[in-house]
Every structure is written in structure tokens, then in C-alpha cells.
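Let's start with one chain on its own, the form predicted alone, as C-alpha cells.
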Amino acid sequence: MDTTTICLDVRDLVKDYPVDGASDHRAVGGVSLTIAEGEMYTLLGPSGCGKSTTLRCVAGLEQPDSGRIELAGVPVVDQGVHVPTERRDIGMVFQSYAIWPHMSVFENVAFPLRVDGRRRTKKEVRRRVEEVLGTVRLADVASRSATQLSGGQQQRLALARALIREPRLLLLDEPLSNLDARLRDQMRVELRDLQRRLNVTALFVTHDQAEALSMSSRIAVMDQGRVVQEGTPREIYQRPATRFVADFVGTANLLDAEVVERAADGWLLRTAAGVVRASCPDGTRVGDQVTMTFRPEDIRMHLSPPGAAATGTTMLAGTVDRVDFFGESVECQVSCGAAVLLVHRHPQAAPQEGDTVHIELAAEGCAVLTDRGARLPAAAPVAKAG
């Protein structure tokens, strides 16, 4: 990060809310993050984790109890400093879009230029508005009432209004959550492509893992007011640092395990599914209680005995309890010992309920979490069986 230009720097941000007029609820508990110019940085977490409160503190809509926020190197929040929202070089898209129903599309977008105190000619305003409407593909509906737009068009209108002043930082507070599933997928791609094409820096808040993984440069996963892991989408998904991250981001198999023996090709761990061979973090000792996690797509399932297990892998026998069809894939619930594992397969290679199958786990497809929070990063996904 030291060779890049920093757009947003947040340090030790704390925000409390009163509860029942007495004790405080800590909504944000010491959040720190740094966003470089041109990044799409995402705060991801469940409802109530503090992600929207963090964004609102950056926007100036909430005043934190302590901490420091710098935008382009200039403090906007610090001890004795609280720059009001209108003086921060930001644009914001709300969950509800907050467009003005009594204005046309053109007037909605032009409004920020007319109230920011800068002198512009009508020609300059029209040129800039037409340019931005063209960027978000709304030029042909400029004269239409904002209430006559579809949900996707309203989302693009809110985005155009946020971009019209060319802000240093774009804040996106779950802007896709009010759209239906198909339109949300379409707008996710459009928003990502627009952000990259304009090279605008964005702080994006969502509880949707698909949005975060597909759109972000980096992700900060939040839980109970704190950032519990930060990294690229691939790092967050394949190398979870905690059980919470492994369980919240995507679908994961989680097995409590005990380290029982050091083997030539890894460690042996006793789990409810059987004894599994795995690589473990440095400092692992026999007797350690750990959590093993692996993704359903990283499991190889064999419908007939595959022979001897390859070096560094474990073979487990199981029974298929359930097969759920999702179109592009099927999800199988497989009982292995006392554990139930989730396995993803191509529909054409799916087993039937009641089939006996053989589960192959490769050590590099697992992440092993210890009670100290250390983990072994998973390598590239294990190829699926044909």
C-alpha cells in the first residue's frame, strides 16, 4: 500500500449507541481500514455487524465517539474535527435510492451541481448531466419523470446523481438489495464495470457474499462491530482466518477435530467423519482441538471405489442422504461416519439418494483453524471428479 495513493484512511473508529437510556451498545469497536485510489472496497457482514454505521461515519451522517478518518490525506474526523457531509468530497447511493419524485431524470442529476455553491453556466450543467446520463445509459429518458423508471433505471439514476460532481469517494450502502434476483445480478455486473471504467474509488456495504466476491478489489468481513478478516475475494473465500468467516462467506463444511498424530505427509486429525490427513499451521501439537473447513466444490466424489488414495489425501466412505438440484449444479448431503458433508456436483454426474459413495479430501483443499486464530491457507481448488 505504501506505493499507492491512499483515498480513505480510517483508524480506530468507535461508535456507541445508548440502550434503554443507560448502557451503550458498541456498534463499531475500533475499525481500521485503508482504501487506495481506484479500489472497490467492501464491508461484508450480517445485519447489525456495524458495516453501515462505519459507512455513515465516513459520510459524516454519524459522529463517531473516537477515531480518525482522513479523505485524500485531509482529516474529516479527529479529536475536535468533524467536517460536515456537504464539505466532504463524497457521493452516496442509498439503499432506497432517495431520488426526488417531483423532478425529471435530468433535474435529479443536475440538482447537486446547482446547490454546491460553484458558479456554472446552463450550458456547462447540461453538458455534464448529458455526459453522466450517457455513462449510465439513461440519456434517452432524461425528460421522463423519475417515478416512471424501472427499478434498475432508478438505481442507475441514483448512481448518476452521486457521480455528477466527480467525488473523490463513492459510498454505496446496499444499493442492489431492493432489486429482484435477476435484475440484481445484471446491475452487479454493470456497477462493477462502471466503477472500473471510471476508476472511481468506492466503499461498498453489503450482506450479500456473491456481490462482495464478484465486485470487490478487497473485502473486510465484519462481525460484532469489528473487522475479523481483510483480503482479496479469493483470500477471503479460500483462506478463512476464523470459523465465522468460513461459515459466513459461501458454503463450507466445518468439522471439529483433534490432532492425533504427525504423519510423513501431514497430520492426522480425528473428526466425526473419520480420521483425516491434513496440513496444519506452524506450532500445531498432538492433542490440539482445531476446526477443519473445506468447500463443497473442493471435494472429489467417486461413485465407485477409486483404489488407493493418493499421497496427501483421505478417502472416506459415505451414503448420499439427499440431492438438491440447483440447475447448474446439485448439492449432495453425504453421511460420513457421524458427520454430514455437503458436496457440489455437476447435474450429469450426480448420484442418487441412498448411493454409497467415496469422498476424497486433499490436504491442500482444507483450511485448518486453531483456537489461536492461525490457519493454513488453502491452495488452488481441487479438481472435481468427472
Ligand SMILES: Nc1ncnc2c1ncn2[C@@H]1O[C@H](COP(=O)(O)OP(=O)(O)OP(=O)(O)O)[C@@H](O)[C@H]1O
The other form holds:
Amino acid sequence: MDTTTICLDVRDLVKDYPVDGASDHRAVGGVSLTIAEGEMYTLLGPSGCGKSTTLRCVAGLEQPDSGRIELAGVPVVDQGVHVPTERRDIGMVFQSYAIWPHMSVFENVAFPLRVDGRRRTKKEVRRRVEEVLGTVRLADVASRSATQLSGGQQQRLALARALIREPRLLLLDEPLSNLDARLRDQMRVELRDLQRRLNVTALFVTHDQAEALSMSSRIAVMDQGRVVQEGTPREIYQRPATRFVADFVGTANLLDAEVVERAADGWLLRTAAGVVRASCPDGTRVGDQVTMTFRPEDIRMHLSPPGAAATGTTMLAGTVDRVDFFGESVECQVSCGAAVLLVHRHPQAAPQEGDTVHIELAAEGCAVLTDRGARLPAAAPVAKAG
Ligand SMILES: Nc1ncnc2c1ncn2[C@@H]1O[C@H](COP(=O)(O)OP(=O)(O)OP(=O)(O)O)[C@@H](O)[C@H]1O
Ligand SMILES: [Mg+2]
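Mind pulling up the form predicted together with this ligand next to the form predicted alone we just looked at?
Everything in the complex follows now, all chains and molecules, and the chain you saw is the first one.
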């Protein structure tokens, strides 16, 4: 990465919180990340994994125990260095909008300009506030009291206030999670468009995988204070590195597997569902115990017996145990050998419970994770996939 384009660099960040005055709880355990100018970079992970603590250290609202943070090449946290929040070139939006109820919409946005110690003419303040209010589509309610806004409008107001000083970095902590589902979907698109249009760099925190996948240039998946995988949304979804990532981001079928053979068209893995063709990483050896994963929407399901499996695919027979209707799709639980697989289908092509079906898996959709799989029970040799 060209060093001139780096907006934020976080190295080996550690933050402990004291618990009952006794032993410390490690909220962030050595997080490193680098964000380029113009990125929408997301910290994604379950509740309590350290996302907000990381963000608050970047904001200067928490003092880390160790580590270094550079904003646009300038250290803001380092040994003996702790630049206060107001001198970091950042804008912040949190889950609670934290707008000032006693001020008008206009005054809420103008406020950061009035207190930053720079002299500006009234005319200049007005011009800038009107411009930002136009950007977030609030120009026509500028004179209203901030409390007379809807949830979505209040969140746009919080965003306008964060943007007014044209910060180098925008910090967003679950900014959409207080909105109802429909508004959240709408704001998601709006926020992403706005971020791209203004080309502002953003560090975004969420536990919502749909938000992360649809909005981010890159995602860091966090677990227990650490980044466990970093990549583009497609990399994270299609090539999860671990069971945790496969399971947390989207729905995954996970099978313990044993590598049994290197065939001409890929590796053969013995699983509880049968023998499956999969793509394996370099260095794989026959006898390895691994975990294999594939997505429910990557499975093709045939209701009548198909011909022989195409090259590089596996065909498995199964029985439909259960069909759940989700509107745009159905989720089927299919028993295959001793495994239960999840398969997603269009509702118009849904099988009935009790149907015998044939499951087709392409080897390239079956990935092997870095986690070692549990040893499978020694079984009678399974009929070869075919
Ligand atoms: N001020 C604090 N004092 C003590 N412990 C804290 C404090 N703030 C956070 N923690 C603990 O640190 C860990 C990380 O918290 P953090 O708020 O960063 O999680 P998070 O990933 O943002 O979770 P959520 O999705 O629920 O917001 C949690 O175990 C939390 O209980
Ligand atoms: Mg949080």
C-alpha cells in the first residue's frame, strides 16, 4: 500500500479494563489494522468482542494500555503521546444520536464550527451548514427543533454534525442499529453513497453481517479482542478462514472431514454426509482431519434423480426433514447420511417434507478451513462420490 494514501494505522493495540479492582479483563488484545484514504473499513463481530473499545481508542475516548495509532501519518497514541480527542481530525456518530435537543437543526450542525477556536464569518458558517444539510437531505428542516425529527432524520443530523468540519476520518459505532428494519436498509444505502460521494474515510463498527457485507470496502472480523480475518466482503463470505468466521458471517454448513484421496479433479474428503469433492489448500495430505464448509445457496438440489455428477461435483442423496418459508427463499434441512445440511431454494421450487432429493456440490464451493476437524468415527468405507 502506498504510504501517502494511509489514513489510519493501528499497531498492536491493547486495552485492559479492571474487573472488581482485581484481575484485568482484556477487551482488546493486540489489534493491528491499516485503512487507506477513501475506505469504508468495518469492524464486525459479536457483542463484547472489542469493536467499540478499538474505536474509542482511535477517537481518544479511551487510553490504550499499549500500542500505537497514527492518523494521516501523525502519531496520536504512542509511548508518551496521547493527543486529546478534540485535536484528532475525526468526526463521530454513535448509536445514540446525541443531538442537542434544545438547539435547532441548523444550530446542531453549526455548533462544532463555533467551538473549534477558528474565526469564521457568519456568512461562511451559514454557507457550510447549508451545504452539509443539503448533503444529508435536511435543508428543508433547518429551522426546526432537533427533537421534531424522525429517527432517520436525527441520525442524518448526527452525521451532518460529524461531517461539518470535514474530518480526515469518520468513526461510526452502530449508527443504524436504533432504526427500524426498513429505515435501516434505506440508511445503509444512503450512508454508503454519501461516504463514496464525499470520499471520506470511515471506520465503521457493527455486529450486523448484512450491513458489513453491503457497505464495506474491507472487513475485519473480530472475536474476543482480536482480528481473526481481514478481507473484502467477498473474501470474508466466500473464503472464510475459520469455523467462527464461516458461522458468524452468513449461514454455513460445517462438516468434520478426513482427506482420503487426491483425485484427478480435486480432493476427496470423507464426511458424515458421504464422500465429497472439495478444494483444499496447498500442503494438504491424505489422512488430514479438517473442517469443510459450503454455503446453503451454493447447493443445487434436484427433486428427481439426475444423471451422473459432472466433473468436479459431488452428488449425494438425502431426505428433506423440514422446510422453512422466508418469503424470498425457503430453507430446507436435508438429512444426508449422518449429517443434516441446510439448503436454500426459491419458494416456487421448494420440495415437500419427506421428499427424497439429490444434492449437488461443486468442489470450488466446498472450502477447507484452517481449524482442525474433530476425528470422524471410523466408519465402514463410504460409497465413493460419483
Ligand atoms: N468501561 C468499561 N469497563 C469495564 N469493562 C468494559 C468497559 N467497556 C467495555 N468493557 C468490556 O470490554 C469488552 C469489549 O467491549 P466493547 O464495548 O468494545 O464490545 P463491542 O464489541 O463493542 O460489543 P457490542 O456489540 O455489544 O457493542 C466487553 O467484555 C465489555 O464488557
Ligand atoms: Mg459496541
